[in-house]
Structures are given as C-alpha cells and as structure tokens.
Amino acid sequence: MSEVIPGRVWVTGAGGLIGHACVEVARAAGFSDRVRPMVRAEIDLTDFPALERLFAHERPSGVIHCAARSRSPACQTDPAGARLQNVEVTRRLAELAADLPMVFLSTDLVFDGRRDGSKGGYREGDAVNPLSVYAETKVEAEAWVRRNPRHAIVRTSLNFGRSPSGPGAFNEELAAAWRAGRVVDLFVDEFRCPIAALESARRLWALLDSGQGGVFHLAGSERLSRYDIGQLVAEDLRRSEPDLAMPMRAGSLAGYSGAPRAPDTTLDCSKLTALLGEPMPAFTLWLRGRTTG
C-alpha cells in the first residue's frame, strides 16, 4: 500500500498503456506527487466495499479512469465479466467521485464506422452503434459518467506505446507477432487515427485540470488504414531490430467473414483542440520525429 497523501489524483489502470503514460507524464513534468497510481496487484476495483474504504481513507482530489477489460475477444467470451469491470466499476467510481472532477477513457469503437458516404470524422454528438461487447460496455459506462456535468468522457483511438503489464498497445501486438515468426494480415480499408499514449496522457491531465465535463474526442490527426499503420510500426521497429522480419499481407473487409468490424471510426477532435489550444499530433510525423523507444 502506498503512502496516504490526501488530495492526490487517482489514476486507475496505472499498469496499462495509457494509465502508465499518465504517471510517466506527471513524473516528467515534475508533479508526480499529485498522482496516486492504482494497480490491480494492490486494489481490485471490483471489490466495491474495499474500493469505498480506500476512497474514504485517501480522499483523492480527482480521478483519471483508464482501467478496463479492453481486449475484445475476452469481452466477447465473458460479457458478464466485461460489464463488471467496464460498466460497474466505472459506475461506482463516478458515484464516489460525485463531487470531484473525473475523466473516463472510452473508445472510438462506440461508432460502427458505417455511415452512408462517411469517411469517419465522427463528432461527439453523433449516434453510437457499438458492434462488439467491449464497445457496448463502453457505451453503457458512458451513460453513467455523463450523469455528472463535472465528469468528462474521452473517446480515443489506437494508442502507441509500451505497456508495463505486457503487450497491450497495437505496436506491441504487431511486434510480438513478428518476433513469433507470424505473417500479419492488415486491412487496407479499415481506418483509425492513431496517437502516442504519452500525447493522450498529456491531454487527459490538461482536461482534468480544466474542470470541463462532457464528451471529447482525443486521437491523432491522420486517417490511416490498418495496413498503413502496420507499415509505420515496422519502419519504427527497424530502428531497434533491423534484422527482424516483419511480413504483412494487405487484406480487405470486402473478403472478411469474421466478427463485425467498424470500417472507419476516425474522430473529429476539434472540440478538445479548441479547449486545450493545441492541435492533435500527426502520428506519422510524431513517430518519425521521436528519438527514443
């Protein structure tokens, strides 16, 4: 159990990709004393009596809620478990933090990506239509969070980075497949707007500090296909593993017969850009401009 310092901001999912990035951003900016990293080994968020006792004991000043069951296959095979972790935990945290600012991390997959004539660019007020259990649980959780005008919902896209608890970022999953000698199939007609987890984390902190509630979109400024993204990840990985084979096949949703997939869930982030006064980064430029892993 970490030292009790009243008034710190709880960051749930601190062992995951974006939660860990939030802790790293705070450390780099010199305000790590504001942060209370919440990791699964220390507190099971589904143990609601224990969660309530800890909240009363520590008296946080805000919550950035990143913890979730986010792997879609696991959610599909265990919908009840997914709803417990993604909906009920969010509901309980929102109730506990009723008088505090809270930022809840949601997903672009709340949209089905199938609007007539659409090339993505979803705005915050557009109708949602989730195609998976994971996305359904995020829509349900959003409904609880939006009850409080002080609380913010942030829908994001694919995030690039390193996950302390194991491969979680899309780049880590691709790298793991290539290291295992597998060929990766990636669609040329499925589009997302990737962003670095560290860039997301900086904006999550800024949004929390702004005190603004409501729904916001946070993603990269580029509309890229899955295949484009794979090419960029391979280019980046060659910096550190130049001898690694990184085979990939270009596929199309037209010939796909698996579980439903959203073809284009790219996001319009102009609302958050205007609030924070900072444009969203172009993933290609960010990736090629970074100097460290």
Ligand SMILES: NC(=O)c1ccc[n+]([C@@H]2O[C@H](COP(=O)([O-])OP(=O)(O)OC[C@H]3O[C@@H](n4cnc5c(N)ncnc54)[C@H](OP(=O)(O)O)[C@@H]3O)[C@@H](O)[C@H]2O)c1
The other form holds:
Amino acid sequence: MSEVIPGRVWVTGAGGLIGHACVEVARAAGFSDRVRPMVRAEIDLTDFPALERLFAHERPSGVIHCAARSRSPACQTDPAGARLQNVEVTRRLAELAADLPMVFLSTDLVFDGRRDGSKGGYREGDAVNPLSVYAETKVEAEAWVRRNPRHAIVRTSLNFGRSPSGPGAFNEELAAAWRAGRVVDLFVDEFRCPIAALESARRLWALLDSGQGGVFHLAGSERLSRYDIGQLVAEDLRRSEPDLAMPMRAGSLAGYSGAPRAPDTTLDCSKLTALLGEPMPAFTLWLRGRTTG
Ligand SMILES: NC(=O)c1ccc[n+]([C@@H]2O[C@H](COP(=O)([O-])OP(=O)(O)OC[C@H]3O[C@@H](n4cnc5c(N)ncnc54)[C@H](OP(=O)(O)O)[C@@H]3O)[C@@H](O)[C@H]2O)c1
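What would you give as the form predicted together with this ligand, now that the form predicted on its own is on the page?
Now the full complex is given, and it begins with the chain already shown.
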C-alpha cells in the first residue's frame, strides 16, 4: 500500500483508460500529491469491508470514480456481476463520500440514440432509455449518485487513448484488429462524439474542483460516424506504423440484425462548457495536432 496522505483524491480504476489519464493529468500539472490512484491489484472495490477500512484509514478529500465493468459484452453475459461492479460499488462509494465531492463516470449509452429526426445532441435532462445491461447499470448507478447534491455524474462518449492494462480504448481495439490482419466493419450511420481521455481527465479534475454536483455531458465537439472515426484512427496510426494495412469496410445499421445499437448518442455539452469556461475539443483537430501519446 502506498503512503497514506490524508486529503488525497481517490481515483478509482486508475489501471484503466480514463482513470490512468486522470493520474497522468495530475502528474503533468505537478499535483501528484493530491492523487491516490486505486488499482484492482491493491483493492477489489467489491470487497466492501476492505473498502470501508481503507476509506476510514485514508480519509480522501474527494473521489473520481472511474472503475467499472466497462465492456458491454461482459455485462451482457453476467448481469449480476455487472450490477455488483457498476451499481453496488458506486452506491457504496457515494455513501462513504457523502460529505465529499465525487465525480462518477457514466455513459452516452444511457440514451437509445433513436429520437425521431434527431441528430443526437442529447442534453442532461433528456429521457434515458438504456438498450444494454451495461447502460442499465449506469442508469441505476446514476440514481444513487443523484441523491447527493454534492456529487456529479459525467456522461461521456468514446474516449481515445492508451490503456495501461491492454487494448481497451476504441483506437487500441482497432489497432489490435489491424495488427492481427483483420478487416474491420464500421457503420457509416452510427454517430458518436469522441474525445481524448486526457481531455476528459482535465475536465473531470476541473469539475471536481468546482464542487458542482448534478449531471454533466463531456464529449468531443464533433459528431462523427464510426466509419469517420476509423479513418481518423488509421490516419493517426499511419504516423507510427506506416506499413500496417488498415482495411475497413463501410457498413450500415440498415442491414444490421445483432444486439440493439444506439444510432446517435452524441451529446450536447454546453452545460459543462459554460461551467468550465472552455469549449470541448474537436477530435479531428486534437488528433492531428498532437505530437505524443
Ligand atoms: N472509455 C470510454 O470510451 C468510455 C465511454 C463512456 C463511459 N465510460 C465510463 O468511464 C469509466 C472509465 O472507463 P475506462 O474506459 O477507463 O474503463 P476501463 O479502461 O475498463 O477501466 C476500468 C478500470 O476499473 C477497474 N475495476 C473494475 N472493477 C473493479 C473492482 N471491483 N475493483 C477495482 N478495480 C476495478 C478495472 O480493472 P480490471 O481491468 O482489472 O477489471 C479497470 O482498470 C467507466 O465507468 C466507463 O463505463 C468510458
């Protein structure tokens, strides 16, 4: 266990994409001392007695709760396990952090993305309608977090970046498929608003520091199809792996008959933009402008 410094912010899921980005952002900004990265190897958050002991011992000053069973197929095949990880852990953490600021990560998939004539652009008050077990657990967890006006719920979209524990981000999954010689199928009529995990992380810290509770949307400013996103990831990957073949096929939801999918869950992020006084980044510009990571 790392040295106990009371008053540090717990970042759960620090071994994952967004939690790791939160730790990186804190380190880069020179406030590593404020951060307590929580990884599964040290504590399984479903071990509630251990969680309570650790919380009492360390007395954190806030919580950024990124830990989750975040893969939809894994939730679909084990709904009870998904509820334990995504709902019960969140509920217990929210109870423990009752007097502290807390930010909980939720998802754009709480929406079904099917509004008639919609071009996405969901706002915080729009009706949710989860289409998967993963999304259902997030809606249930949100209900627990909402009980405390000091706590914030952040719904985000596809996050781009590097996962310390393996290919978890969508860009990493695409790269892994191409390196394995596969052709990827990407919908031209399914829309998301991707954002770099580091950009999300900076805003998660700013939101925590603002002390504001409530629901917030946090995503890139561009509405992009899965196919467009694939093209951008390929363009980016070509810089470091110029010889890698990156075949992709354009598909359509019109001919799709698998598990339910949400066609357009793009988010209106004007509430968080106004609070932080900073626009959401355009994914294309961010990707083309970055030099590392
Ligand atoms: N990445 C996205 O595009 C995206 C989009 C929308 C919403 N979100 C949400 O944002 C949050 C962070 O996502 P992410 O992409 O960073 O997820 P991730 O890469 O899957 O990381 C989640 C981390 O939580 C850990 N964890 C899960 N259950 C745990 C437990 N019981 N005890 C301790 N650690 C546990 C995982 O450890 P193991 O690997 O050992 O399981 C993993 O390191 C999640 O709530 C996710 O649902 C993410």
